[in-house]
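The chain that follows stands alone, in the form predicted on its own, written as structure tokens.
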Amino acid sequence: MQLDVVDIDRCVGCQVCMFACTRRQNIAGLSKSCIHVRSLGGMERGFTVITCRACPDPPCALACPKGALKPRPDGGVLLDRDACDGCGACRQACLIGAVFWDDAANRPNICIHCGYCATHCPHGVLELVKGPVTHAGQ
């Protein structure tokens, strides 16, 4: 299973989406998300969302020099948090800025495509879905 963006027209910044990713995570706040939406400008330029788009051969994963970043058979990845040593490789690899960064921890945050985040999504702009994804609403 995948995350999926499927609407982004429908996306108003509310950020449910971080929140409901840490609260998973057992945290408070969203320094911790693995999903991001940003401005494009305001309510007249919209917002998109930033997550994991689950690449079938991952840049991330094939950047750290550890191997700290396995690829899940869906696509994307799964961090080993023991073996990274917090270089930032990953991170400079992702195409699309997907991987955060836990400052504290000095660790990479990255989707693991659990769906809770789409979830708790008001307006729909989410979804997990099977097989490949679509970014439709890209």
Contents of the next structure:
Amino acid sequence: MQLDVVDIDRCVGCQVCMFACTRRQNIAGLSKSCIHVRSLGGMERGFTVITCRACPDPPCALACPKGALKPRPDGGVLLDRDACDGCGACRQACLIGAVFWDDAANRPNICIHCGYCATHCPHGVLELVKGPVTHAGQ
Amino acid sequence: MLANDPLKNVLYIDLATGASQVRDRTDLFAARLGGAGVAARLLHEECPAGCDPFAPENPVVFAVGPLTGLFPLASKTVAMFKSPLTGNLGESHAGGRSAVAIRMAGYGAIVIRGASPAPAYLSVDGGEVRLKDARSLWGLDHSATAGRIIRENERGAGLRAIMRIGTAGEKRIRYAGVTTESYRHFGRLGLGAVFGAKNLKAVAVGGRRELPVAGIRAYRELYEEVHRAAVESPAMKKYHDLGTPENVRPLNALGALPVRNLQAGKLEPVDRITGEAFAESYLGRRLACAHCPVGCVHIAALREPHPAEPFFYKTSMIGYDYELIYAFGAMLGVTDPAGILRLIEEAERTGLDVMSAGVVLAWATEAFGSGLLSAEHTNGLDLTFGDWQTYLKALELIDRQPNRFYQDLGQGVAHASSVYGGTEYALHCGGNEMPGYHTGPAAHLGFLLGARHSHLDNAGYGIDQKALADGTALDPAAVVDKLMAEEQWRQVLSSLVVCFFARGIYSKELVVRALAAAGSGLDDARLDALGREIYRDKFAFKFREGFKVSELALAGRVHRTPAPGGPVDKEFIAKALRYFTEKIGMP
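Taking the form predicted on its own as the starting point, write out the structure of the form predicted together with the partner chain.
What follows is the entire complex, opening with the chain shown before.
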């Protein structure tokens, strides 16, 4: 299953998904969030929700010099934190901008498509679906 | 509070030099929670007695609370300063991303001191604090332009708040506000003018960090409970669906909507400017504050033909709320919703507080009609209730200040009426223009006796409406008791910076548990005591700055235009004020 942005028009920019993501990792705040909501250049234009779209052939994994990002069977990648040295090549490789960064740990924040954020979205913007995911925030 | 909670960090900035420092103020947050409680203490520390609100010594304090970033709906920032409008306590709250941004940047409060020698904006990106040149942003026609330029020059899209002023603030118009995230405002009491006096165009703040909790499992369980309550609550649904404008219809039906400078309590026809009508004809988008699932911010899409070119249209996205429809609609007799939206957009352009501006123009219209003012004063404008095109020009002139009259209008209705007359219908409480509730004596007592002279201090309008619904008579002492008790509890909520829309969710019992999750062991009794203490801190400041109950009075108009339960009785108000003096026991 993969996380998808199914109805961006209903996004009100509350960022409850971002808090949910870090909280699922047993931390309060935003430091570990693998999902990001920002305006489309001013609140009047609405929002984009940036999520990993679970590429079947993920460029982030290809870019990793340490082999720390292993392709997931359902698309996207899993991070081997011990193998990662924090070089940031994965972040550079993701055009969508869905590889987020934990500055304190100097490690990428990689979405595992668990759907915890979607269960907290109050407005039906996010859903865990059977891919392929064809939206990227819109 | 947990020892490693960054809430204890207070960021102090001196605008004269750009120097900043972070101080551990665990003492303050342990004694006063955060938000309003901490800001009131910082204001006492920083603001010299009797200081000119435009002097560099007048500080600007922003404070957030222990639940911000941890739980939903703790999403307000409290600003405190000495108000240039009332010459007394200035307190204004706003949401947007401001509260989460300050917390995620690693601070519990920000204290801005001094004045910059040239226009500047403050950039706080986590631990990086810089005062940046804003000379190229000063005097820009639309305040949103400055917001956009700063947005494009600063890091952290989605994680920051940009609080900025327009030309009205730059020119120190005493009811200029500060706008954050385009549609949220520290609207009331002139924070924008204080920014202007400091040469401070904007504050950009943001960050992305983690916060400590007492125990992660208990925290996560409680979070689910609060989240469920927020998304399932009927009150929250009401704020999401129609938003605050839902109140236009019932308050008008009751006869409690101030119309044409409170010459009446009912607007005819009201049908085009109700919450339902705005939603059906104009609602284009809803927005939420950061970490609030509700999404109560309603934005209208106004599509207008270009005046010069055929088949050319302009679409503007304009925020609207009950108080704005009251101030630029009912109060000015404007029944055309497009007209109200155009007026709101004009106030957004220059950064004026809509509530004060509407009341000021309503007074000016009546004074003009009664011959106190001439076309010479108004620069040729024929101010007439309902004529929004002329009000559009008048708003522009309040900002442009072409003559002495518009300079006086820029100082508020109390000042303007003291110069030109018409005090009988100058609708303000302690110098702050009245909000949109003529429900009865409790509402007006609430404005008079609330520390901010705001309808949000104590919701007196709720007491009036309950008495009307129950068919019971009000008693002056009982009303004051209720107002004070409610205002004291609201000090706890605004110290936690919990949005007042969520006051039904954040019961005392839930507050105790949420604070425990954040690492603070406070019980019911301590919360009650804190409410009283913070309330007294605020009144200590007010009395120090010259607040006198004996000088409080309502405009004659308030007594003459009947409220739903009959005229607001002078003797009732006098008795209540005497009882308040006794009860508060301060000089």
